[in-house]
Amino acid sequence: MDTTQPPTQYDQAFWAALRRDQFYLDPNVIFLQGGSVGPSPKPVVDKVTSSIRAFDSDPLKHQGIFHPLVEEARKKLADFVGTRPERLSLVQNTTMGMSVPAQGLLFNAGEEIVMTDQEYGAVSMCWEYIAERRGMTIKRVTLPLEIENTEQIVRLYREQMTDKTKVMVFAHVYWSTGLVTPVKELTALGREHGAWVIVDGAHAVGMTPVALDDWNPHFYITSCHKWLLSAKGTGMLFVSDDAHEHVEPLILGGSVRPNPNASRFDMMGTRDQTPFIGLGTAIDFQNEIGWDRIRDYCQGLAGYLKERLKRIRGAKVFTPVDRDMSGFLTTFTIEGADIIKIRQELWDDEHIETVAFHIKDVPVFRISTHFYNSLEDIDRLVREIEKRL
C-alpha cells in the first residue's frame, strides 16, 4: 500500500468500530498524540485491573501465578521484535533501559560518544552526564530536518566515527521528525569501528518492522506504552549475546548472581507485575487484528495527512514520504504561523490533542496517527489549523 493512498470506506468503518468498541477514549477528543503515550485498548486495561484484584486477594499465592504470565509476555514480545526471550529485559521505559548500558559499561577518559543533534532530551542528557563523569567527548552528527535517503544517514555517521569512538547512539525512529533510520546498516558501521551500538527504539516497536537478531545491535531499548499500546510503565531492553558479560546490572540484588539471560537487568525487588501481564494482552490484541493490516492503515493515514497539508500555504513537511523511512509520525511547520499558540487553541476550542515544539529553532507540529484515528480526524485538524492562519 502506498503511503499516500487513503483507507477505503470499508477500512474506515472497521477502524471506527474498533475505536468505539475497544477503547475508553473520550469520543469528544481527537487524540493525535499517541507518540507521547498511547491509550491502551479495553482488553489490556481490563486484564491489568483484573490482575490487580486477583493479586490483592492473596498476594503470596498470586506472586507465583503471575511469574509464568510475565515470562509468557516476554516470549510474545521477543517474537514480535525478532529475537529470543533470553535476550530481553523487561524494564519500565526507555529512559530506564538506556541507563543500563550508560551506567553499566566501562568507559575511559578520552573516548568518544557519537550521536545526533536530534536525540530525545532524556537520551541526550543521559550521555552528556556520562561524558562529563568519565572524561569522554561527545561528537554530534548534524542531522538535517529533511533527509534524502538512508545512505545519507549512514554517511553522516561515518564521517564522525574515529578509532576513539566508544559509543554510537541513534534512534530507530526520531521523535522529532518521525524519520526511520537504517538500523542494520548503522549497526554494522558501529561494530566495524568497535563501538557499543545503542539504539533508542522508543517510537519503533508497534510502528515499523523490528528484526533484532538480524540487526544485532549491542543494546536496543523501547517503551511499549506508545505504539504497542501496552500498559503504562512497560519497556524493553535488548542485550546482544556479546554485550551481556560486559555490562553490570543497574540495580544490585539477585541480579549479581551469574545469569546468562537478560532478565538479570529487569528491575529487581518487589514491583507490580500486572503491567507486564497486560503487555502480553497488548501484543495479542495487535496480532489478532494483524500488524501488517495496522501498519497499512496507519501509513495510509500519515500519507493522507501529508497530502492534505499541501493545501496549507507555507506548510512544509519534514517527515519522509518513503514507507521505509517513515511511520505514523508526521512533523511539519507552517511559515509565519504561531504554531505553539495554534496548538493550544486546537485543544482549548476543539479538543484536538496534538504536540508542538521547536527543532533547530523551527516551530513544528508533530502529529501521531494510530488505528484509533480516522480520515475525518485529519480533515478536521487541517480545517481548524486553516481557520487560525
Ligand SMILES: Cc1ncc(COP(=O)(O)O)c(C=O)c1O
Contents of the next structure:
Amino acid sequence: MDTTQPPTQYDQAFWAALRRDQFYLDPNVIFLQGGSVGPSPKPVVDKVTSSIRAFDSDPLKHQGIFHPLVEEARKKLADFVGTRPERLSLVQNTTMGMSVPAQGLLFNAGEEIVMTDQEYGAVSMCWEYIAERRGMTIKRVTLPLEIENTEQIVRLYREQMTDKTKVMVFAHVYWSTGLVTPVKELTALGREHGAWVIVDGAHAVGMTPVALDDWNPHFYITSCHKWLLSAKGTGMLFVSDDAHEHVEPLILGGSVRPNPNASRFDMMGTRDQTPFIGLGTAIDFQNEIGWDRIRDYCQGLAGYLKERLKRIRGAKVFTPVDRDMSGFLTTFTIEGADIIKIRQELWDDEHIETVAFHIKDVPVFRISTHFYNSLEDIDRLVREIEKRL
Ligand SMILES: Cc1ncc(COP(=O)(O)O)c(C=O)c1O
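Given the form predicted alone above, I would also like to look at the protein as it appears in the form predicted together with the ligand.
Zooming out: every chain and molecule, the one shown earlier first.
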C-alpha cells in the first residue's frame, strides 16, 4: 500500500471502535504525541495493575510466578524483532540500554565516535561524555533535514569513517524528522570498518519492521513504551554474539557470573517486574490485530497528513514520503508561522497534544499518528492550525 493512501471507511470504523473500547485515553484529548510516550491499551494497564495486586498478596510466592512470565515476554519480544531471546536484555529504556555499550566497552584515547548532528539529546550527551572521559573524538555526520534516498545516508556516514573509527552510532528512526534509516547497510559499513555498531531504535519497534539477526548490529536498543504501547519503563537491548564477551555489565552483582545470555545485562537486584509482564500483553495485543494491518493504517494516516499539509501555504514536510524511509512520525514547518505559540494554543484551547521544537534553527511540528488516531484527528489538527496562521 502506498503511504499516501488513506484508510477505507471499513477500516476507520474498526480503529474507532478499538480506540473507544480498548484505551483509557481521555475522549476530549486528541493525542498526537505518542512518539514521546504511548498510551498503553487497557489489557496492558489491567495486566500490570492486577499483577501488582497479586504480587502484594504474597510477594515471595509471586517472585517465583513472575519469573517465567518475564521470560515469556522476552521470547515474544525476540520474535517481534527477529532474534533469539538469548540476545535480548530487558532494560528500562533506551537511555539505560545505550549506557551498556557506552560504559561497558573498552575504548582508547584517540579513537573516534561517528554519529549525526541529529542524535537524540540523551544519546548525544552519553557519547560526548564518553569521548571526553576517554580522550576520544566525535565526528559528526551532517544529516540534512531533507534526505533524497537511503544511499545518501550511507554515503554521508562513509565520508566520516576512518581507520580510527571505534564506534558508529545512528538512529533507526530519527526523533527529529521521522527519517527511517537503512540499518542493514549502515551496519555493514560499520562492521567493514571494524567499528562497534550501536543503533538507537527508540522509535522503531512497533513503527517499522525490525530484523535484528538479519541485520546483526552489535547493539540495538529500544523503548517499548513508545510505539509498542507497552508499560512504562520497558526497554530492550540487543547484544550480538560477537559483542557479548567484550562488554561489561552496567550493574555488578549476579551479572558477573559467567552467562552467555544477554539477560546478564538486565540483572539489577530486586525491582518491579510487572511492567515486563505488561510488555508480553502489549505484544499479544498488537499481534492479535496484526502488525501489517497496524502498519498499513498508520502509514495511511501519516500519508494523509502529508497530503493535507500541501494545502497550507508555506508548509514544508521534512519526513520522506517513501515507505522505506518513513513511519508514523511527520515533521513539518510553516513559513512565517509562530509554531511554538500555535502548539501551545492547540493544547490550551483545543486539547490537541502535539510537540514543537527547533531543528537546525527551523521551528517544526512533530506529529505522531498511531492506530488510536483517526482521519478526523488529522482534519481537526490541520483546521486548527490553519485558523491560527
Ligand atoms: C531517538 C530517541 N532516542 C532515545 C530516546 C530516549 O528514550 P527513553 O527516554 O525511553 O530512554 C528517545 C526519547 O524520546 C528518542 O526519541
